Amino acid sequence: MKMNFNKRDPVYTQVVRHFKERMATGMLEPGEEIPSRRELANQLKINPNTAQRAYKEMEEQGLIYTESNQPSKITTNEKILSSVREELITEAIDMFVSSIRSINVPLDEIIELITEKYEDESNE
């Protein structure tokens, strides 16, 4: 597992929000097991005590769950699987209208831009 970290925000808000990206893109999978807080630290070269804190953090929004001595896994809630991508799409959409807003252009452009350019992804 690989990460850039940036400057801006705390680093275990950063792993939090990596394991939100990969539920919710599939490439982890409910019940899947994750890497220990010492391996995380170890793979991603942060403190353990980060590490410790990402997964407190995950453990109480229900992303994660430990079972006594197991290694802890990716929840199996859908309810929580689908919240945590629609969490994800709307601060992108959030950011974007932010951002855009400030140029004044019309929606029905932008609406006609976004499709292209998902279009084009698409087919690439």
Partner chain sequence: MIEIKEITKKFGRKKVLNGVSFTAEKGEITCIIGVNGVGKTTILNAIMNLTPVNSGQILINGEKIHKGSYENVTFIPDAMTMLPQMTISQAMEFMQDFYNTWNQKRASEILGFFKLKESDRISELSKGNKAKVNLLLGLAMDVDFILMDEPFSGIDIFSREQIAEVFTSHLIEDRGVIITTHEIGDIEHLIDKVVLLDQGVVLKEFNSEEMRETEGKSVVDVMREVFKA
Contents of the next structure:
Amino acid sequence: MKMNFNKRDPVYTQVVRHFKERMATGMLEPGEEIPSRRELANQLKINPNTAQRAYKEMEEQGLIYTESNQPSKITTNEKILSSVREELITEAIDMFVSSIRSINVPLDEIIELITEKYEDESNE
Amino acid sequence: MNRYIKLVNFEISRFIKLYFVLIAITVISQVTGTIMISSQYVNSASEAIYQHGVSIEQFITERGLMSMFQVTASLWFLGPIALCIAALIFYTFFIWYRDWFAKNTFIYRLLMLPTARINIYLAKATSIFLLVLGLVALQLFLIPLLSTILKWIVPVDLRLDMSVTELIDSFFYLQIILPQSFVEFLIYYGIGFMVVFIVFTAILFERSFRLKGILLGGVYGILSIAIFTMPFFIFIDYLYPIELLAVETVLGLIVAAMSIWVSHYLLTKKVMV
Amino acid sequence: MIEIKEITKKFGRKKVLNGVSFTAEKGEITCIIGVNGVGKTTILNAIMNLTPVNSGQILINGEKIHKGSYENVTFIPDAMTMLPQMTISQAMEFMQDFYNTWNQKRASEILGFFKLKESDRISELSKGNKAKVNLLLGLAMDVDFILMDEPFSGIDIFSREQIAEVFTSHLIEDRGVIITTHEIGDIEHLIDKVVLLDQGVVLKEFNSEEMRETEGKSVVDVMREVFKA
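What would the structure be for the form predicted together with the partner chain, given that what you showed me was the form predicted on its own?
Whole complex next, starting from this chain.
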């Protein structure tokens, strides 16, 4: 697991987001074991307390769960999994819309461009 | 094993190579000297007697009998002793400064040992003490050996055999290095080690206050010596020698104890890496 | 907890520490950052009683430092603390001889982690490897606190990476760490607490993650604000 952090957002929220992305794309499967906080800190080269905080946050959001004395696992709750996906999509679209709106492009043109771009990248 | 003993062991092991070199120089020089001086004497005797027809009695009257005295008065014998003394005096300072000024600053480690810091001081003092006594023991062992070598080389008619005691009595410097009585030993070496304590404390003054510390160390040294020699200026006319000895013993112990106490204070409160 | 309370230190007329106070908790990595000056090292030396302070107080778990504290706090200075003629294994023996909290098992593990050879003589090691030996001697003790003076300065990039890895590993466990540095660079995400020191004064003390969360500022952002002001 490798990731680049930006320096101004809290590291733990960046870690949570990173997990969400991987859950949404299926790289992390429901019920899959995740590394211990120590392992995660080591892999991401972040402070172990921050890794702990990220896991606590994910636990609170129901993204992961821990059965007694077992490694934590990705949730199998379908509802949460699909809401993660939705959340990421909504977030990305919000960002896209807000930045594209400032250029004042008609919706038709945008959709056309998006389709073109999407197909191009898929073919590569 | 307690940490003080470990430290003594460690300090000695740091000097051991140089120590063996000193021992080797002493043995080689003194043995070589004995052989050279004895052979020279025998050679000149045989030259005089066999080539110039001088009688043995006449030769002895002119040159005197060969004895250990000629050996011990020579540079061969005294040179290495002086070298050893100089080396140990130098090491009395170096045993501290090497920890600060070597490329790797070992003083950090010494001061961070989980033991009372005075143990560092005591271990260094003990090491000097043991190293000195070791050299004295070496000398005591070497003198009979040198006598034996002399006896092998010089025929009995030409030599004056001396016991170790006679030999030491015949020579002032040896009397100090190898005292004949236990009391004398305690006096000479007691004073010697008191001075080592004072020097150590002065060094710690310097290491604590740097430039200002040199001055403080100097004042401390003078004060200590003043306390110790005070009876010679004040009481000398009133005291019997044995009383003077008693007073000096007490003062010596006081000065040594004061050094240890002041050093303890400096090491725990003032010393700097 | 290590508590530094109002410590002041003068070298001659120069005040290098002028009423410095901060705390370092167990389980956290506290980083003293100063762009220049000698104050940072002096603080660590003062904690270990290697340099006496003129005033103020330092408490380790509520107590003033005493001989037993050295079994519980270990200091990794910028300079080698062992004799150059020693081999690494002799240096480790020395530590084992004198410290009850020396953990030989962990020492062997770190030796492997840093790829050091026990039979190597300290004087013959590269600068990076010397720093690693220094680190090894400190980290292999079962202590509550580890102090490190500029662990990243003057060594090659690969050694730096390896040393940085130590901070996220079990070698630090839940111990308290205080490190000094003059550049935050690659360790920004490794530390918990930041103490900004300049001209012998603590200008700001903050938790780096909290700073990102509440004010959206990186450590470098804060340094820029504080040091330039």
